[in-house]
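To begin, one chain is listed below as structure tokens, in the form predicted on its own.
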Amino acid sequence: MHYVIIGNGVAGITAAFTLRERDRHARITVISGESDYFISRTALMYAYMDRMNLRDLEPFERKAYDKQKIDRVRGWVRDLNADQRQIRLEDGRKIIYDRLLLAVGSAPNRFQWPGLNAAKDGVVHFVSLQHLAECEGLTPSTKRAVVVGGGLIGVELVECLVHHGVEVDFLVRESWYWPMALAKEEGELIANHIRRHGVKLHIEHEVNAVRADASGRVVSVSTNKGLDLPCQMLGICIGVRPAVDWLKPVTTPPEINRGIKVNQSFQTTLPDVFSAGDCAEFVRPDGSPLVEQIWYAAKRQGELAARAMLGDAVDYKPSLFYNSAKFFDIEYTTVGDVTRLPDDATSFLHRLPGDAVSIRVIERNGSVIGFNMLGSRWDHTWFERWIHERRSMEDVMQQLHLAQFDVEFGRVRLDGVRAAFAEYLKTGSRRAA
């Protein structure tokens, strides 16, 4: 039996140690144009602040995956024969597979600005290695930055360009920042975060146009408020989508959406060809389709879709959505329902005197469904388990300490959250989530 995997990110090599797990003797080649060697995407601000070299960026030993005889193949697919079981790669190199798994990520999103496609010199991404290289090379020419997306990538880049001396201008056209994961208060607690270390963030404000010199090296953005700011560097970090681009021309195709559609199996409208990860895209019980691009969750998909290519019988339901990430020096965790909630929700939040720091907890119908909070360390675990426990919200404001990492500068005093809580339930102020 011979395993192919297209993609070696945590999706793709999750699979292929799965695979090597169950099945000692089958041949397992992964497939990847970015990189030899898997790395930790997350991680890439830190190897730009210099903090880690690429090599730190590698989870597992290099000789792991010859441990695992796990072959490495580096290249870029461009043909996917199912008839004949077989990919091309773009030097020409064929090979054929048994059983093929799609892992092939994201891509960024890009816009058709006026202006954006003469700027051939100084527009970024900052999801893959090379656009890792990019930043780098571009740095030390850089005087001033603009950023535009207002989600966990873009800050990760504001706060890489603010390292190296970078003066930076930060664009994000909501009412605040990133309401698809924060409500307002908490979004502007960031947004002030974010203004004290020096950058110029500028709430409700889009592109209007690009605009290069004679080299094609960007040098000044406009906004439809009528800014222009000068920069050197233009870093668009507004979303990602499922890379399957390429996939659309090859031979034969698998159905594609916003994704690869896969039933709850993993598999794909072509026999034995699966997908998992940033790529894939499953149909809810409503029929609404679902992509899950969150690290989390392409590695649970790589384990599980393993397990369906070795023929055992799996039906994949998401995880409670949970994230932790940090803005710049805050600590954030996140699980279940915060954003766009039922009318009926009703919310509790805390913000700390004097700190960055908030907690959130959001009910329905009497048991918690979401946690959002910011400046301090918490085991997501533990509300997860709340959530399905349906636990009330005063049950597990009496236990909240028990999500608290025990961590020298991550723990906050709970006094004043139990006593605002108290308050909170004399006064029978529940509010609107």
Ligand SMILES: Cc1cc2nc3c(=O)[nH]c(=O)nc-3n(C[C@H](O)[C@H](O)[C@H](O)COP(=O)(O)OP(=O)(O)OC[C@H]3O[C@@H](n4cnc5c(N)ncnc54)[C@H](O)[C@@H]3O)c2cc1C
Second form
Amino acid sequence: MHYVIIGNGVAGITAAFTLRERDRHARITVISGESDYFISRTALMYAYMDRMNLRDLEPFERKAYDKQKIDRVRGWVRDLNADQRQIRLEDGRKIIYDRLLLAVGSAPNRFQWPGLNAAKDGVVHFVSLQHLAECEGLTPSTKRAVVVGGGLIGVELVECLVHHGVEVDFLVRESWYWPMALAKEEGELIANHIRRHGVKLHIEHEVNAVRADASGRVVSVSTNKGLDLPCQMLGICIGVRPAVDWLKPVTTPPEINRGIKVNQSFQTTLPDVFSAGDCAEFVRPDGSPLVEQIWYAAKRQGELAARAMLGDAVDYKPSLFYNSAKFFDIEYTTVGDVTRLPDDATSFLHRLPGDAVSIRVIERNGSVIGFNMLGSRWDHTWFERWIHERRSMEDVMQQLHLAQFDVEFGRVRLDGVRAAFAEYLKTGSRRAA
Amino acid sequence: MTKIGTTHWLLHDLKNRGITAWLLSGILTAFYLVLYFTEWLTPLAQGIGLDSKWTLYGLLYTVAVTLGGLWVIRKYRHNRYQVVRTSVVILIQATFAFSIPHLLKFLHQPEYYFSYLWPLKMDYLTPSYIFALPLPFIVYSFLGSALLVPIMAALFGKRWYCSWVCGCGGLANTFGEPWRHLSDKSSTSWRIEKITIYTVLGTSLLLTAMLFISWGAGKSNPELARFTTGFQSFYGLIVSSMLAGVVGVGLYPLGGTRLWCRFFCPMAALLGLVQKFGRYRITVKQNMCISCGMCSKYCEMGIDVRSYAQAGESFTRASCVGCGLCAEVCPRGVLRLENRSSRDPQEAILVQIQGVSASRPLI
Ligand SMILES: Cc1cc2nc3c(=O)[nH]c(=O)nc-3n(C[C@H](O)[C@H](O)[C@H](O)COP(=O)(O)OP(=O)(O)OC[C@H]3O[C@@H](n4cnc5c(N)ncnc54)[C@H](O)[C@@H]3O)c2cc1C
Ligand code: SF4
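Same protein, the form predicted in complex with the named molecule this time rather than the form predicted on its own?
Expanding to the full complex; the earlier chain stays at the top.
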């Protein structure tokens, strides 16, 4: 049996190790165009900021791959022929597979603003090792930069640039920072924090046009609100999409919508071809498409897809949504539903004085459905449990300390939060979220 | 990438085994060689009114811990564990490891360091040395090593000593902070560490046993007494001077700050063994690690923390000194130092919820 995995990200590598654990003898090959070894994409910013070396980004010792007999092939796959069970690499090498996993991850979105095509130099994304190298190459000749896109990758790129002393204009299209995940209050809290780090954050600004000089280096970006921002670097961080463009012209393409369409057992529409991670698109019970583009989902999908490839009956159900991040110094934990809430949801928000610490618990029909915590540490597994157990908000607020995960001596005091919650119950100020 | 500018180049070079790091390492090593093997520092010490080169060394050491410590407190001011821990380190260095021994000497008492215990300080269970001291010191020495050390380690892990009290750890965690990331994280170095540290521990136990035997039976057996004295000076030269001083501190800028603690210290070895069976552990939040590797990078003991964190395994490693820096640098708040006798209920939860074995290691 020859298992071939395209993509050595967390989904692909987790799949490879899971396959090996169960099948000691099969041949396992992992192919990637990006790097020889699995790297942690999530740590790109630490490499950029000189907190780590490139080598530190590798989560496993190199000898682990030899020990587990996982063959690594470096190169971009260009063709897939499911009838002949064959893939072809850019350099012409052909590989025959028995079962194939497409774990090709994401590619950055790009929008065709006027003038962007003429800017050959200075326009960057921040998703791959190659992007990191580009950013690093441009930084020494950059005094000012514009970063577009108010999400997580955007703020990470901004932090890196600020670290290198670059003046940054940060353009966010929405009416507060990251409405996808943060309510207005938290969005503003983060926005203030970002501004305190010297970043010029422009809310409700979109790019109008990009200008480059004769050599092709970007020189300025103009916005819909009439700002003209000089810059030597333009970071485009307006989200990612499944990296499937290469799959469309292949000999036998699988069915693709936004991502590669798979069933709950990770099977694509091609025989013995599976897909997992950022690039896989599931169908929700209500029929809507689901593409999960976070690390945790990719890791879990990689493991389960491997089991499906081994012949297990696998029925993938996305877990309750949770995520975490860090905006400069502010840590963030979220579980469940916190934005785009139904009208009958109510939400208790408390901001602790002084520090940028806030706590939000959301309830609907008498049970908690979401948590959004900034500036302190929480064990999300407690939140998951409370949501699954349909606990009431009163109950949860009483037990909140159980989920605290702050460092020793650094536990955030909850008396103020509880007092505010008592007030909130008394005044019946359960307002719509 | 390194920040632009000469200052940043210099800082990076100094912190990442560049030419200036080699230079500094040379200077530190030379200093220790001069200190241990010559009397060149004696006139200097006497010139500024100190009684010996050792007092001068103690003073320099205390200044290094204090200044480095203040800088560390500033750097991690948002983290109460680091602030409290570092303050204690400075305080203990300034009192138990410096002013109190000198005060004792001034009062015509033995120059005794309450913050050092056998087997780090071999003298304190060397019969010919310890039995010459007044009774309270003898009692403290014996009870300290026999009771205080293991009981505290069982309750709080070895950190109560290695990263809160000990002067070697104190210097590493203050003055040595810029080089903590240089420790080698490979599994090979872990294997080597287990061999070297238990060899030194074994040697120190053997030496102590022989010191007692020769103290009791040395008169009737001059051969044994001579051999033991030779063994003792050999241990003093190799372990206490070369490994703890010259290698331990001299190589800070090249090998990281805890070479001595990790590979050689018999006290750390002993505490680590107790720690393995005690309450201390690092709790890993389930399924929240993004494998970024900051925790491993900044572990001064060379523990590949990430390998546990990404597998969702709470763990106790004998070498962990509990400095808490992994928890500090983790951008996702995955790690927490804890002293708990029972397993955390959270570890069972996720398995129930997702039907996925959450704590299975990836490899
Ligand atoms: C800067 C940044 C920060 C992030 N931070 C977080 C975070 O904090 N938390 C979080 O949950 N998520 C985060 N994410 C998202 C997370 O990294 C992804 O969800 C995760 O990496 C997806 O893993 P994957 O294995 O599906 O794909 P990827 O990691 O994208 O791996 C896919 C691999 O396939 C290779 N490949 C693609 N096409 C081909 C081809 N044709 N031939 C050969 N190889 C190919 C690619 O080069 C790549 O190496 C972040 C992403 C970025 C970019
Ligand atoms: S620092 Fe935190 S998120 Fe990063 S690898 Fe370590 S435990 Fe995981």
